[in-house]
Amino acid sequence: MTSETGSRDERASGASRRSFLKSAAGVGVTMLAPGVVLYAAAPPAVAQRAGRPADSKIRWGLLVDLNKCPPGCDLCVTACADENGLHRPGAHESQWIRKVNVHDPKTDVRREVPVMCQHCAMPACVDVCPTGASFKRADGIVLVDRHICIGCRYCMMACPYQARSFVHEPQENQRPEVPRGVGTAEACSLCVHRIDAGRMPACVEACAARAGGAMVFGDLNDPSSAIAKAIGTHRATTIRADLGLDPAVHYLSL
């Protein structure tokens, strides 16, 4: 027989667990050891957008601090592949993030730079697409509608960042949140399915939890956001800024 006090304690404990699980929806959680957990909280703007349609007042972006990016680390690449089912058995191998080695011969500085779709404000891939399959959401995320992509690969040729790939074979063992179709183009989506659920992109979450915390994700249009403050304070650059495409991916120490 349970006492009234015990029942109240159980109810309180259950409510506490439910509250924890609810709050964890917008949090990256990594178990380091039994009883030791590291949390990488999603920015408030991301968590508050859960379940809402894309909003033109927001522009999602990514900042990569190369000083914090550990040499030889590929956690962002692995996290992207795991999240999007890119290297599951029977799936066509693809990379939506790749590490590029750059070298400045004048200073002999060498960097390993994560490169993905730059989610440009004026994306060349969208301009050349004959069917409208390549499109930009109201919040700036550039995507491919696989239902109307005809596989012409014009977008792949137009992208100056070589960020798009092509699905040559039928896909098996797909992630239901990230359907992939044979004969279509694809690229980094900033983990749009996670963003729409109030969570961070997988690469950002993995970097924060297990690497150098080199990636910052947030709303570029919000001057109070961590990403906007960092870009405004430091000398952030974009790849091929001379093209005038206005990428949403920025880099420090590039």
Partner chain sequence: MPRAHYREIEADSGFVTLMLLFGLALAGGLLSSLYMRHYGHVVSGMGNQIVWGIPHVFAFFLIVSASGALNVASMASVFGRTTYKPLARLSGLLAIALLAGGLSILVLDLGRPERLTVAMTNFNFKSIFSWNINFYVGFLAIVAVYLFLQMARGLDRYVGIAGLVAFLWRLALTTATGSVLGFLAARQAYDAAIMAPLFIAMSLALGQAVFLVVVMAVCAGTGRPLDHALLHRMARLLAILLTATLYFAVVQHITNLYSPKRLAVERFLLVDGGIYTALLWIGYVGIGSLLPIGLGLCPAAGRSRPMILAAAVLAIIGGLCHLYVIIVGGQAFPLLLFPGMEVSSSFGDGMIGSYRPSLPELVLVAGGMSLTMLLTMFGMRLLPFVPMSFVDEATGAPAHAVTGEQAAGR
The other form holds:
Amino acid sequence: MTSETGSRDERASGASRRSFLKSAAGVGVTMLAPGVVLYAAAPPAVAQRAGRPADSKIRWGLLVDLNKCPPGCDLCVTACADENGLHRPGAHESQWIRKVNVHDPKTDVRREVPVMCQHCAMPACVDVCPTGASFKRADGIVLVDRHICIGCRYCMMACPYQARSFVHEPQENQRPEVPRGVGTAEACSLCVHRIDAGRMPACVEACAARAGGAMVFGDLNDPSSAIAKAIGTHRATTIRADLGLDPAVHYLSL
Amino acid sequence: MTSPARSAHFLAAVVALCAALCWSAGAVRAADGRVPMPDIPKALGERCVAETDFMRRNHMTLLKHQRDETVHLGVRKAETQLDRCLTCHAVAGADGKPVSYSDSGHFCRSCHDYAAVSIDCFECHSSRPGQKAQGASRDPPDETTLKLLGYLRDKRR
Amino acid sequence: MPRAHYREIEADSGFVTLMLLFGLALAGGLLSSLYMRHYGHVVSGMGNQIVWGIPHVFAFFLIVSASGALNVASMASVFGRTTYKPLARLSGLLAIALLAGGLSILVLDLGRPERLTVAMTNFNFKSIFSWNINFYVGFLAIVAVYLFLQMARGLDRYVGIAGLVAFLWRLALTTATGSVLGFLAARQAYDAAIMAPLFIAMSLALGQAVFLVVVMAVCAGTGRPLDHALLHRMARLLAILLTATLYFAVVQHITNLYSPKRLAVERFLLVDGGIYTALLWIGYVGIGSLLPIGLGLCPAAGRSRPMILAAAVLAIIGGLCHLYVIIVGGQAFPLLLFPGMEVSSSFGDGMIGSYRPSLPELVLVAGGMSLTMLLTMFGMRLLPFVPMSFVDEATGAPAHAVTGEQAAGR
Ligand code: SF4
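Alongside the form predicted alone that was just displayed, please also present the structure of the form predicted together with the partner chain.
Shown next: the complete complex, the earlier chain at its head.
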């Protein structure tokens, strides 16, 4: 793969990645419902080749099956904190992913919903950011360029998911792959540093390895991907779909 | 972070600033013809991306170029990644581990203190080399880096 | 044609003392910003749920007032009310000073205030926030030119055009300022086009109130005359503008009551929001609207200078309460992720956000307001902004002969 060059390579990369995805999907197969199979955690199920720019043909997304998300489990949350060098929850601490307890008073149904940056196709934070620090990468990942973030917090006002946090204190000992510092806004990056290295987000990996495998990561633009298929078959929903932001994070049994 | 520690830092910074002002006033006189030079720690690697003279003038351009490539395009495997620089230019502290930017012996600080150019890189970036990067970075500069190097050289002429 | 006669104000001991005081407060504000930059915003009362606090309340207040402070100048050069003309210069000066004060608070509260240059050089043209930056800078420039044309000799004929441009510009500016909140589809408390006209009305009213207070203080402090008929007219105008603001506020809340997804936040703000409900009803509606409207329209109160001053001060207090409810109250109510559900989490979901203004924030606010005062006083000292006498331009006769003693006494 590395010997390919030029624009032909650009075009081919999507297709080769897709076939790669298919061939790598053998591990961690889970039954969602009779006849429907989700492929979770087959590292690396995805590959963006190192040294190549993000591919605009791809749109990375997540699917969370809440039926497989047991109460009290917070493996995804702790995995995220470890991966990204976040501290334990506190009044002023950042939370890139959190579990929201949802209780329906009419039916008494309870769910725990992992909520993170929803990586919208039309992100409100990107629209409002005065400097363009909030931006959407070619492959749909919404990020903060901390080099030009001025810390105005307008993106936090605009985000409907309360997905953004503000770094309230000077930081030390950050993870080298995950720079983060005082006075700037931040949110779930979909573990972009891992994606660029052909790996999955830490939460997905942890959930598959040590919990119910409730999360699927993949390319929403590829109709043959496991995530796209599952979303289509099960009519997965998104949070606040009424806002029309087209989030990349989908939920089953919300 | 405990707030007494932070206030100690704040006070220390103010005191240091005053001290530096007094000292520099004295130093100019004491230097007496000799130009005081910064004490730049030696790098661990065999070879840098470019020669020292060039790097002194252009390292910021290379880093800035790389930062935009990394953040916006996701191109991470380049010689000019900050973490790689830190790997070769790590300075061991008393405990044998690389020191952070808060230590005046840190490679970047040794010169930036001297030139009185303050940087905010390490408010977000770790100022110590990452685990993975240790001992790495012997491969030659990639295509874009080479182009940029060439461009910068031409510009200086 | 006889002109009103202007002169720089004197640097007497009172002037110097005030300058020193405001200078100290400004220094405090700068230190406070440094302090927040050094320790991070953890030392402020703001957090991840309420991200904009008291600094933003005052910044919005000063910025919208800046636009409204230009009322008097617009009256004179756009609507042809020549009686207002003697005060037009001061009106322009105050507009610039208020905007500078508001912007300074906004900038010094940033997580990275030193990156102001980044904000000036990286524009996201989709962001109403960066549009605002353009509007603010443009406003400063336009008003400066407008002032120059007013004060330079022989350029009178251009004043009308400059006045018109300034007038249109400030309408655009307050529309944009209101839209900073109005464009936030995520938040039930905002997300309404009516935010723009509400902010326009608010800016006209609050700017008028600030101008009244300042002009009365300046004339009393320097012993300059102040035409009482003019003062009374301005107080009546204030009452009308406050009524317009109240009207838009009422329409906004009633519209929201008819929208099921906004019912909860309305209930919070209007009925059981604790401090926010109190500030809204007592602070804004009672103290800040009904009372000053009454004072402004009552003929008996209109004859008394203290009453006019009281009306203006009450309007300012009410305006601040209103902005506090809009900005902080709107964020205190949790975001609606799962309509109809009871939610909780470790990140404030489903909970009313708590916010207590901290000392650094308050000092920062005081610093920004002091910058406004410093600039105004400095301007008046440097250049002839304040009239020595009021002359009716049409007849050439003195419109009102108030002696310095009378002005100082009231
Ligand atoms: S806080 Fe940073 S990322 Fe968010 S809107 Fe402001 S500049 Fe943009």
